[in-house]
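Only one chain is included here, represented as structure tokens and corresponding to the form predicted on its own.
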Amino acid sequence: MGEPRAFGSLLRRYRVDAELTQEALAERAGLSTRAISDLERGINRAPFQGTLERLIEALARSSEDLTDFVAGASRQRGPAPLSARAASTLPVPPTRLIGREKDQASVVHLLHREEVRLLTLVGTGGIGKTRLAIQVAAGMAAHFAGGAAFVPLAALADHRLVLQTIVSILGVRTPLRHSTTDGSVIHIEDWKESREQALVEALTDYLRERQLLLVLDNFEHLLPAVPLVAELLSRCPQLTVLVTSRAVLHVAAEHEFPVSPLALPDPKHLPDLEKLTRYDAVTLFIERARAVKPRFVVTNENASAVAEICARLDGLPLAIELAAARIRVLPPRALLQRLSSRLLTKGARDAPARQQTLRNSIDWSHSLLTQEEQRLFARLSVFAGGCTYEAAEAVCNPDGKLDVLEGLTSLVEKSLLREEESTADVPEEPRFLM
């Protein structure tokens, strides 16, 4: 067999053999008429393997064709510098971040150390990982050779997306088999059978030489993904991955770091205006107010109100973020006396639909529990303050079916509970905590 032709070429002469326009091949082959232009005119000479497998089969050419088409798009894939590629890939946030200065140096000073390649940021819907992890990421690209790579995983349904999207992200250009080990040519159905298995080979090789640190963004409802991640960890030693997670792996490389709430006021013992302000949750509240309403400033008249809505909203920062937005037509007092789940609604439109309500972040959560835990999560509902173990095994549990226990665990590791541990002034049993 002679040299391949280009990869463009023969998509257009099998297109004209076909008898179809570019337009029609893109319908047929579900893909945009851009890129199918794209690819007869070499602006996009290398396509992904899912977008070949689909222009196979809407052309459905023989076996021998198969062979040269795989054979053109191979010849010219090579993979784009990753430092270039991986650092494009980190989002620019459009507000800058606050009160997360212990945290971000916490979190670097970690992944400096050598047996730190697994790193969970772990914590409730809203608390603000993603944001942390993209300024650590942002701040330690220059460390890795390779750069920093985010990959946002929010939007998937299926865990088996996960390795296609890291893929697809890195602009790994995958090896495609044309040939046999006995020389003879590839059967589509046989390509589809290893195209997993490809991917995971052509990942690995290659980061298994490249230094990289490579954020997976909310990762709780992708688990049954994590023996993926197991194997990029073993098999390229010089990978370090950053996941964010409101709950844990539960893998023997794991490290956890679990994203606390903002700093708050005691509002029954209120500083000074300038001390307040200085609190990280106070100083959110009132940037997100300024975003809405320019001339809005804390006073003796409103510090109060100010001080006790972040102290209701627990810290959170997302919920801060959407009760400030409410000071457009509520003053401070006006908003804290209506404070509420219906209040905490439209935030910005670019956000994830998970956090554009805090019931939305809640739900996503409450989604991915066993019936069970949401069985003793509505349960714990009843104690105002929290409760001990005892307390909850004997309200929660009258008929002895729960494993309260277990329960109250996978709470804590899924960031729907938190506990508060007892201290040297309260020697008690730890309490949990909504």
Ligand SMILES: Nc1ncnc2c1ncn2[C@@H]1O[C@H](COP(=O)(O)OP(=O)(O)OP(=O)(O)O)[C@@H](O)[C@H]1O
Given for the second form:
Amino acid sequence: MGEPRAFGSLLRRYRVDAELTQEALAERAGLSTRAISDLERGINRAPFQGTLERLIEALARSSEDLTDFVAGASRQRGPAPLSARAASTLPVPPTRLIGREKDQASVVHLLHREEVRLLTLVGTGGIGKTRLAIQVAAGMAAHFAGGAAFVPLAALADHRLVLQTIVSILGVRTPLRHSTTDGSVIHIEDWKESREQALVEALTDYLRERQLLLVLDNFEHLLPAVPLVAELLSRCPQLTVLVTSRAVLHVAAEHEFPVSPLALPDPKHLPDLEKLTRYDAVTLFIERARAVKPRFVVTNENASAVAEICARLDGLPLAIELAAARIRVLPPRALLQRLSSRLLTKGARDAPARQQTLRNSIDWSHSLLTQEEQRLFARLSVFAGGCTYEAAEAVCNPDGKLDVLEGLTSLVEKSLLREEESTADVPEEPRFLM
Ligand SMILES: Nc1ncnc2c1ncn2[C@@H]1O[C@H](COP(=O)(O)OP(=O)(O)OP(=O)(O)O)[C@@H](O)[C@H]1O
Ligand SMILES: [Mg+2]
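One more: the block was the form predicted on its own; return the form predicted together with this ligand.
Okay, now the whole complex, with that chain kicking things off.
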């Protein structure tokens, strides 16, 4: 069997030449013996790029050999996979979505507009950006011929991994060779350097042929990768990107959709029980409380405490979930009395670390600030009920070293401050609240 086995045969020949057993090569390359064996026998005929790189380094062959080796692996790769694969990447949340009907309709409406190719769902940590994005993508997948693909980015520590992550999740087959087909020899350094460009090209080729909704989830810590998104959009006319991020991306194509807290009752004007339990924040509280204490009900006795808890937590779904989990041992009134960030811990084990506690959630956003922004944010904490720009300038910038206007803007854009809508009393003086 000539060609299909070429890569496996070459690998075996190079290994034997290097006087290595399969075990020794596996150890050197940081792979399993099984992986080497499968490659040599042609059982695995499409090694990952990273695997190939490791083998190349472990075998330390000449550049000529390398050319054959890479070409051998490249030949064995099949055609691009079908887009059905992308469609199957949408996660299925473990709980039902509460409310958000209007938000969902607005986002869908925006994404239907031809000029909206990049939409960012922006908002503070735990407000429900990811939940909303999943819901929208699931509902709209059929509208895009290539479906909707979900790329979770929260766990990435480096913006340079965004490209590879998208490529892997979409299952884009990437060329293992230089695009030069003139038979010239490949050098390892060149090959590595051009790898990124090759990935961009492969991804662009893939996306150019497909009408796809690409969901990039949790982008806030990867902002240096924004130019990549811009490049994909400009080169792939059928691509639409839905981003979730605590910070806006700041790119020309971007449309922002601010995700707001869940609807809340006013604890000072409590509606009747039936109406109260229909507020989304209260419904979420009840559902999560029942998950840990099935007989939990809102009664005339605990209604005001429940409403107050939801209001004190600003209708933030993550905070409501963390608080409701405490109902197991604390009835609403006791919970309300003790409501503090210390209590808002113990997130679901399968939730990401930044959502295990409210403190972690804020820390995650805080770590994305510059030192100047962190300084301003710390100084702003003296204002219990928010402050105006003038007050912030006067109190937080006694030495005139901070650019307060720039800082406030950036803190709002990164969802650590929110701008209170002006009221009839103070029409033109916006207040900034934590
Ligand atoms: N409308 C909703 N109905 C039910 N649960 C919700 C809703 N919105 C959010 N949640 C729950 O609240 C928690 C936080 O939501 P989500 O992960 O979507 O927030 P996020 O804005 O993406 O946060 P982060 O900035 O940390 O990524 C999750 O456990 C999610 O399931
Ligand atoms: Mg999220």
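Definition used throughout: the rigid core is the maximal C-alpha set that superposes within 1.5 Å between two forms. Predicted model, so just to flag it, every value in this text is computed and none were measured. Positions refer to the first chain, counted from 1.
Yes/no, L25 Cα shift of 2 Å or more between the two forms with rigid core fixed: Yes; that C-alpha moves by at least 2 Å between the two forms.
Cα displacement of T388 between the two forms reaching 2 Å, rigid core superposed: Comparing the forms between the two forms, which are aligned on their rigid core, T388 does not shift its C-alpha by 2 Å or more.
Is_shifted N397 between the two forms (CA, 2 Å cut-off, rigid core): Shift at N397: below 2 Å after core fit.
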